[in-house]
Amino acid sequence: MIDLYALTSPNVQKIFIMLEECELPYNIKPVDVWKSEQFTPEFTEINPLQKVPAIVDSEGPAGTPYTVIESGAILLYLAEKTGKFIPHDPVKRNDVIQWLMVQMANLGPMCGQLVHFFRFAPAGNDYGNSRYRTMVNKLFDLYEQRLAAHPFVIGADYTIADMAAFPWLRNVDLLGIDISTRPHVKAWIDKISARDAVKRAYAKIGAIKSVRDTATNDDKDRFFGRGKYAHA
């Protein structure tokens, strides 16, 4: 059995999708980051980065419990565990890993920074908003070019490279991105959204509750690492 420590962010959504696609049994262990639950000693022991997602697989390597942190590493771990959604052919396998890293090192961080500066930063951060909007638009164009030539990110097959990118690229309303100029990304989003496992994943994500809308200013400061929690 897998324990999934999660809330509802795009990085968490990837893992819900993979678990549902692989039909692996799992328990949801909510960690409300807006209540600072990621900073508890109990969760810090699971993930010293104090971030979700994290998993604890009671049937890990050699049948012993095993903890995995970082969403890209979790996707790779689950792909290795099940033999699903990652090719055996070494070239295609490395294509998947490369595009997984594109998401982890570029798409996720740039989208995350855009959301922060667009939605949460105080007034007077026009430079940050402009910079990250530019970077995100370039990445949407990159995926548009890729998906114009392939039905999925690495070719004909749906893989963890798609699961990694999907929660970020579908988030156009929150990002304030014009999807109408990226028809191949739009078609790919619609295609993945129609998968039964993805529908099940988002039904479970939608049932998770948090105090985000009523979080105290202190909890917000701690979450964002600002105010008295800044280390600058």
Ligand SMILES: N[C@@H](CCC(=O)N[C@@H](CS)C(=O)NCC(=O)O)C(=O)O
Second form
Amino acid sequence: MIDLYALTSPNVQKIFIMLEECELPYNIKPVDVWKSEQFTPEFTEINPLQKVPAIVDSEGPAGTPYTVIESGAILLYLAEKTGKFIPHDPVKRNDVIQWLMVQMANLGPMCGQLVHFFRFAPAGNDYGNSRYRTMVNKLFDLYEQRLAAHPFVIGADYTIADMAAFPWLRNVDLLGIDISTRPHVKAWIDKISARDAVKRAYAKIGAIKSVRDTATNDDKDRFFGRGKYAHA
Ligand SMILES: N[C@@H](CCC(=O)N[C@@H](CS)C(=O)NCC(=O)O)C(=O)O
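Given the form predicted on its own above, what does the protein look like in the form predicted together with the ligand?
Next comes the full complex, and the chain you just saw is listed first.
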């Protein structure tokens, strides 16, 4: 059995999708990052980085419980465990790993910073807003080029490279991105959204309660590393 330490954010959504696609049984262990639950000693022992997602697989590779942190590593772990959503062909397999890294090192962090400056930072961040919006627009254009040439990110097959990018690219409203100029990304979002496993994943994500709207200023400061939590 897999324990999934989760909330509702895009990096966590990837893991719900993969678990549902693989039909693996799992327990959801909510960690409300808006209530500082990521900083408890119990969760820090599971993920010293103090972020969701993390999984603990009671039947790890050595037959004993195994913990995995970082959404890209978790996707790879589950793909290796099940033999699903990563091709055996060595070239295609490397394509998946490359595009997983593109998502982890670029799309996720740039979208995360854009959401921070666009939605959460105090006013007066024109430079940050402009920089991260520019980076995110370039990345949307990159995926538009890819998806204009292939049905899925690495080619004909739906893989963990799609599952990694999907929760961020579908997030156009939160990001304030114009999807009308990226018709292939839009068609890919619609195609993935229509999958039964993806619908099941979002039903479970939608049922998770979080206190984002009522988070205290202290919890927000701690989450964002500012105020008395800044170490600059
Ligand atoms: N690179 C990590 C990023 C995970 C991440 O940023 N998680 C956020 C979700 S809101 C989190 O737990 N933030 C809590 C914090 O930074 O204190 C991954 O892809 O798993």
